[in-house]
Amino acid sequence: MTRAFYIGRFQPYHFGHHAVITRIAEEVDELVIGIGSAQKSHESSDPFTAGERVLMLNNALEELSIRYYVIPIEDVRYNSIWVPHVAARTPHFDLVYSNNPLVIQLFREAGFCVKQSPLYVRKKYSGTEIRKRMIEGKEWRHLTPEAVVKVIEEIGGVSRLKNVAANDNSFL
């Protein structure tokens, strides 16, 4: 049995993430999905709480035929202990999927096998683009699974994002 690890901020979860996770699910038996920067919320670049992101992922992944675990992981600003920090918060995994150069380097140095994640129209499907569209009042719903749209609408996510970004241009 192969269990893999994939991490993202999921601010918000979108069809790019969904395509990557669907592809990974074809290659492994189980998937541990880490919600990175779990301590962050109510910021223009990180508007959603860890709990809201867990809900987004769980609702959007219901149709996948793979066992998965969604686990919030707080940042550690000390790279040499980050991989043990992740490992202490997750079930054991054999393989890591990532395109982030630092994540790849840290996991390889720790002895993990790392595969590059398949990318899926990254320019169109990006949290940055979706948050920008939300702030500017442009259409964004077509970029996320319907289950995610429902969570964002239920929590007043667009209004929250507009409020926290009112004097903050860091979302770009």
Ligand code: NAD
The other form holds:
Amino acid sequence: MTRAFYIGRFQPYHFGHHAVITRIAEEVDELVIGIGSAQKSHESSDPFTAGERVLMLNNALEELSIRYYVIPIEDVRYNSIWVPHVAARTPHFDLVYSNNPLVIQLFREAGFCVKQSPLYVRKKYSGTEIRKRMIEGKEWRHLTPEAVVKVIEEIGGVSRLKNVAANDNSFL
Ligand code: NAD
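Rather than the form predicted on its own that you just supplied, could I have the structure of the form predicted in complex with this ligand?
Below is the entire complex, every chain and molecule, led by the chain shown above.
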């Protein structure tokens, strides 16, 4: 049995992430999904809480054919101890999927096999682009699964993001 690990901030979860996860599900038996930077929320680049992101993923992945675990993981200041920090919070996994260069580097140095998954229309399906559209009042719903749209609307996510961005010069 192969259990794999995939981590993202999912701010918010979008069709790029969804395409990757759907594809990973064809290759492994179980998937551990880490919600990265779990401590962050109410910031223009990280507007949603870990709990809200857990809901986004659980609801969007309801029909996934394999067993999956969605686990919030806080950042640590020491990159060199991040992999054991992740391992202590997750079920054992044999394989990592990522496109994030730091994640790839840290897991490879720790001896894990890391597979890179191709980017899926990255310019369109990107958290930065979606948050920018939300702040500018442009259409964004077509970029995320319907289940994610529902969560964001229920929590008033767009108005939260606009409020925090209005007080944040670094924007996105
Ligand atoms: P993200 O949500 O931006 O992306 C998650 C994954 O999806 C990445 O592999 C990314 O390349 C991929 N992706 C994005 N758009 C895609 C698309 N259109 N098609 C296909 N794939 C796409 O999250 P992230 O920032 O990469 O998440 C990494 C997390 O790991 C962060 O929370 C980071 O803080 C955490 N981390 C923490 C430490 C530490 O605490 N020391 C160290 C390393 C990483």
